[in-house]
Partner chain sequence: MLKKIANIDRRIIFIVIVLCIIIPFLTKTVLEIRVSAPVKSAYKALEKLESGSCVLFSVDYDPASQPELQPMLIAVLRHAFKKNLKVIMMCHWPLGFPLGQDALMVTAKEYDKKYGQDYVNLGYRPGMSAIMLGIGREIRDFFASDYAGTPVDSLDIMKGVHNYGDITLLIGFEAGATGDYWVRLAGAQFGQKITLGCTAVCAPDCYPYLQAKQIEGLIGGLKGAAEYEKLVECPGAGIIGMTAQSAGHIAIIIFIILGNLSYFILKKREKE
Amino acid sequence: MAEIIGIWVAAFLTLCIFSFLYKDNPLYKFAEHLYVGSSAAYMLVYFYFFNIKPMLIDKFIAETGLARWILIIPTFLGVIMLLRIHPKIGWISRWSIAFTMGIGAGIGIVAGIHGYILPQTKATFLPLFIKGDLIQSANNIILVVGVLTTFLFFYFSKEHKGLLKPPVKIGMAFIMVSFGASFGYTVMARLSLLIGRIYFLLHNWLHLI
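Answer block, the chain by itself, in the form predicted alone:
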């Protein structure tokens, strides 16, 4: 019985979301607000049991000496971040936000360099011609040409004309192909979700397939 009720509730909410295809209506708003509210509640519970409890409460009980009391610092920063809801003392939350943004920027820069820039730079140092493998040679040439011409496209210190114009056009073509592939991948992902919900309605709910 619980499984049947769950299927009917899920089917009702799915149809409420699909009703937006006709026009904005109260059923769609109800499902949207329910989704946002349940997501917020889930994240709150998740952060408590997987972050606050093991990393703060349990560690405060288990640790001794300085290691215990140093946990007051992140606790203090977390509490004052909540003061943003009060207009008069909300400015105090800027300390926590600045601290968080600074750490995030530092980690992001290092992760970006080691995770994206350096590996991609290393991946472009390829032999243009590989004996006995024409396909791999063609792939390497296309990759190197694409990287160099794309760099030239973002070279704005000189006007893109004369000898600079043809490679810039080639770089723009590579960029458009990349954007098109990314957009196509996004559309495919959304279609996969749509197919999943339609299959749920026809198979689990209506038992037509």
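Everything quoted here is computed from the prediction, not taken from an experiment. Here the rigid core means the biggest group of C-alpha atoms that line up within 1.5 Å when the two forms are laid on top of each other. Residue numbers count along the first chain shown, from 1. What changes on going to the form predicted together with the partner chain:
Annotation for residue 154: C-alpha shift under 2 angstroms between the two forms, rigid core superposed. After superposing the rigid core, the Cα of residue 61 is displaced by 2 Å or more between the two forms. A rotation of 13° separates the smaller rigid part from the larger between the two forms once C-alpha atoms are superposed.
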Given for the second form:
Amino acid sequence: MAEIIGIWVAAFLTLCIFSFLYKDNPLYKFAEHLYVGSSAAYMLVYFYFFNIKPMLIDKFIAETGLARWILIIPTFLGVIMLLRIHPKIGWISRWSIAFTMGIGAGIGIVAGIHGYILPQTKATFLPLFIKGDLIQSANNIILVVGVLTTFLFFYFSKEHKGLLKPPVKIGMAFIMVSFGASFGYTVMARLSLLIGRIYFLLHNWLHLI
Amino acid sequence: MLKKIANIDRRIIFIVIVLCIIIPFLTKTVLEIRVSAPVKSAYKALEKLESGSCVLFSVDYDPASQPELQPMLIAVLRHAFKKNLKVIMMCHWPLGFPLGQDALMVTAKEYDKKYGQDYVNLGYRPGMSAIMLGIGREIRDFFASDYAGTPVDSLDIMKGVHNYGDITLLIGFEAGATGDYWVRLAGAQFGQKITLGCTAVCAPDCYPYLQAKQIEGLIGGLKGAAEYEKLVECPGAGIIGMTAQSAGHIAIIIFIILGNLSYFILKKREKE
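With the form predicted alone in hand, show me what the form predicted together with the partner chain looks like.
Once more the chain from above appears, this time first in line as the rest of the complex follows.
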């Protein structure tokens, strides 16, 4: 019974949201507000039970010595982050932000260079002509030309005219192809979501398929 | 006529697309699916593992990406269980946990797999980058217990599993940038072999990883899920949805062509 009620509620809310495709209306507003409110409440409860309780409260009770008292540091940083709501002492929250930024930059720089820039650069060092494999040779040439011309497109120290103009145009064409591919995949993704909802309505709710 | 096409009511476009999706479902039309090289590579990466190898599944999406990634997760889990691989599941997205658990319940039952012996769900823990780096040292530092609070040391499947060295393959199901972090942290810094399954929106950003051999394979969007279902010979929501997807794409392509043609013709007429 609970499952049936759940399916009817989900179907009703799905149709409420879809009704926006015709025009804005109270049913859509109702579903939208319900979604925002329930998501916020759900995340609040989730983060309390998965972050604050197990990693701070429970650990503080269970641990002893340094492992226990070191928890005061993240608690302090968390509390001062909340001071942003007070204009006079809001500046103190910058300490927490600085801490987060420091960690983020530390991890990000290493990950970015070691895990992205170096391997990706290495992957463009390709032989332009492979004996007996014309298709692979063509692929490699396209890849190398694409990388170099796209780099040139983002070279702004010199005006894009004269000798620089043709490769920059080619670079722009590569960027356009990339945008096209991203757009195509985005359309595919959004259609997949619509398919998922329609499948739910036809299969789980109406039992037509 | 051309003016009408150029200024077509958006609601007509919506109706046509919805019909293009509903009709294939009702007529139960199934199109032939061709398996692409990235999906084939992903399949091979799992297929070549020896029975009993440990595979880490990272479920990093929420219900918003469920239509694309859930069929993919189910298809890969079926493949893993068919191969008698040990499945360890975790998630960086809080709402990935119930979705992963649903998929595990369905597939484990099909292959008669036992919890704690053949598979485990470690659940969600906050601190994405820290967890990824920390697993390189000891997985227990972050996952001392599974989702239900059972200590991992009491589970057979976790015996001898400590860090990336004990995990043969990591498969990330990604709706955001978590896959990038897996590649840049676990892959680059610990040499962990990784396969990514991602939403279609994320797929173009993952191709460079595949080209640079930073990942073993790539399963992109609902199409990728359908291709994987074909490879494991277990048709599911992916294959069912592909006909509707193709019909929808054709409708959108026709609208784009009509819109552009009418725009250019009208522009030319205005000039004349």
